[in-house]
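Just one chain follows, in the form predicted alone, and it is written as structure tokens.
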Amino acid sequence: MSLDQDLHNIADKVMHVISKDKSIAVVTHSDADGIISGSIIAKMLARKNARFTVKVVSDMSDKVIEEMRSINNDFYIITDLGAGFAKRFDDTFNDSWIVLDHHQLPEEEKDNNNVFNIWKYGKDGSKDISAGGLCYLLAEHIDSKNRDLSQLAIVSAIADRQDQGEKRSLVGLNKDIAEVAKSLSLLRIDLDLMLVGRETRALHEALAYTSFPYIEGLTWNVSACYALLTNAGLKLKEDDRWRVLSELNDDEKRSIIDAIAKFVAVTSNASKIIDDLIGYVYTLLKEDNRSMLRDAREFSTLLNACARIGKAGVGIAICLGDRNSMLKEGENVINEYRKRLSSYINTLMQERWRIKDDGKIVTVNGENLLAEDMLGAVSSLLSSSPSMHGRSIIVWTRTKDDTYKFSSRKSNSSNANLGLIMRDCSSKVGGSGGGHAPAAGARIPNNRLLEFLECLKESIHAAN
């Protein structure tokens, strides 16, 4: 099986559909990678004057497939989801569909020619390439003019935490795509101080809201960060405007590192904290200075916020080039997202009965509290907390359609493959699930919750 040959065949199939002026439905996942995947395909189709619509869904299910069928399009392009559903796609849409995905897929789907999944080619879909990257490969294969979409593929890789190389670098096919973006002067890669909001946040806020590495006494403590930076001689304001990290020169950045080094000098992991503060930064050169789109990590955070609070259309519009009304709306979205996330975490900390910790697995009952699209954000934030070190996090809530939806994350020290465990346990109770080894999700019937939780616990403990 050759990636290049399969890519060529998939591209031919899509071009044939376009040439026949058939109606195309793009169905994509409601997270940052899914938004970018759908946007790259949409841009490619628009440039070919194809007829298409874009639909965003939280996960793939029989209900979603039935909704897709009822729309009655001629062809379906499914991105960033669909692993495990090939037979149902075949039964429902015959040969009029393709999937572009990077989640682990069942063995029986590896021979399906309509499935373009990176795991078929001996690659690791959790770090070598995202769904957005696969959609970029298809778009670029169809027309080299689409090479400008390489910068979006980089944002999708960052959004899916695929910066797993040395110093948070991209590896595998992601690295190759980054080289394309660099060659087109779309991207700059620097080894630099890594704080959140490097283009938009005041320096002391950027330090306070950086949770990796977690620094006791500084993380989430804005006033302490302000004092530390002021005492270090940093000029935090210029012309009554807060300065941001991207404006600093190398000497000023060294001053920040030195100040933090002195602050953590008495802690046991001081050298690791300083080491973790330095990493590769991906800057999108065509975006404005001080825009939340200029730093790939900040761009990905914005898109993730759009997905989580039901504003995926705003994210898609931004990916397609809207830098006016939709970008302004994006700023409102991310503020609302942060408020919701903060409210959820505060409530969970107050209602401790929702959280059970056996030392290896933390289960979080979000029923009647967490919106289903926010589960991934909550599980990710909890997994980054020092108090959750070494544990697998399992968060669930009851959905509007009366099912239970799950999101899970694990620490690097765990041997559990959450993607396979979620798929296996959900299938045993009549549900569906999957994902990657470190992050996965599932949806199950409402009368199988305890059975499913027990399966998860047994499987995770057995793996460790």
Contents of the next structure:
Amino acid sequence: MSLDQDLHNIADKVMHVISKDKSIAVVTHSDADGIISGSIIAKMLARKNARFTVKVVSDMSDKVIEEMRSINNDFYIITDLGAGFAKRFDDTFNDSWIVLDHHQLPEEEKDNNNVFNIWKYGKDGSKDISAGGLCYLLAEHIDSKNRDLSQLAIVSAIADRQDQGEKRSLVGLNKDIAEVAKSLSLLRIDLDLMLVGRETRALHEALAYTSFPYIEGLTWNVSACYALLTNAGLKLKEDDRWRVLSELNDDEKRSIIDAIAKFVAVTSNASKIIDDLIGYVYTLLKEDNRSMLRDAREFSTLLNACARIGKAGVGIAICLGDRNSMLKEGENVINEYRKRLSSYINTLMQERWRIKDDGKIVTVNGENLLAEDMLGAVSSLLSSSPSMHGRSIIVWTRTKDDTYKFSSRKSNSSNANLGLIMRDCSSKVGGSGGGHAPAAGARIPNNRLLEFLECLKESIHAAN
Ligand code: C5P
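Write the structure block of the form predicted together with cytidine-5'-monophosphate (C5P) for the protein whose form predicted alone appears above.
Let us now look at the entire complex, which starts with that chain.
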């Protein structure tokens, strides 16, 4: 099996469908990588004057397949989803579908020519390339004009936390795509001080809301950060406007690092904290200074927020190029997302009965509290807290269609592969699930909760 040959075949198939003026349905995943995947395919199709629609779904299921079938399109492009469903796609859509995905897939799907999944080619879909990256490879193969979409593929890799190389750099095919974006002057890569919100947040807030590295006394403590930075002589405002990290000069950044170094000097992991503050920053050069879209990590946070609060359309419009009303709407989305997340965390802290911790696994019962699309945001945030260190986190809620939806994260280096565990345990109880080793999810029938939880716990403990 060769990636280049399969890419060529898939591209031929798509070009054939376009040339016959067939109606195409793009079905993508509702997260940042899914939004970018759908947008890259949409842009590529629009540039070829193809007829298409884009639909965003939380996960693949028989119900979604039935909805897709009932709309009755000629061809289906499924992105960032679909591992484990190839047979059902074959049965429902014959040969008129392709999947572009980077989630681990069952062995029996590896021979299916309609599945373009990076795991087929000996690569690691959790760090070598995202679904957005695969969609980019297809778009670029179909027309080299689409090389400008390389910058979006970088945002999707960052969104899916594929920056796992040294100092949070991109590796594998992501690195090659970054080179394309750099060669087109779309992207700059710098080794720099890393705080969240580097283009948009006041410095003391940026420091306070940075949870990696976690700094006891500073993280989530805005007033302590304000005091630290003003005492260090930093000029936090200019002309009545808060300054942001991206506009500081090297000396100013150095004085922030020195101030933090003094603050953490007595802690045992001081040098690790300082080391973790420096990493590779990916800047999209065509975006305005101080825009949420200029720093790839902030861009990915915005798209993630769009997906989580049910406004994926805003994210897609931004990826397709809207820099007016939709970008403004993006600011509202981010505020709403932060508000919801903090209200969830406050309630979870008050209603302690929801959280059970056996030292290796933390379960969080989010029934009648967490909206299903926010589960991943909650499990990610919890997993960044030092109190969760060394554990796997499992969060669930009951959904509108009366199933249970799960999200899990690994906050340790155990051998547990949550993607495979979610897939196996969910299939045992008549559900579906999957994902990556450190981050995965599932959906199961409402009468199999205890059995499913038991299976998860047993499998995770067995791997520890
Ligand atoms: O929803 P959440 O962010 O927790 O998802 C984590 C990972 O698990 C994602 O990559 C998602 O695509 C995957 N997942 C899956 N099947 C599900 C739910 C999530 O493959 N039913």
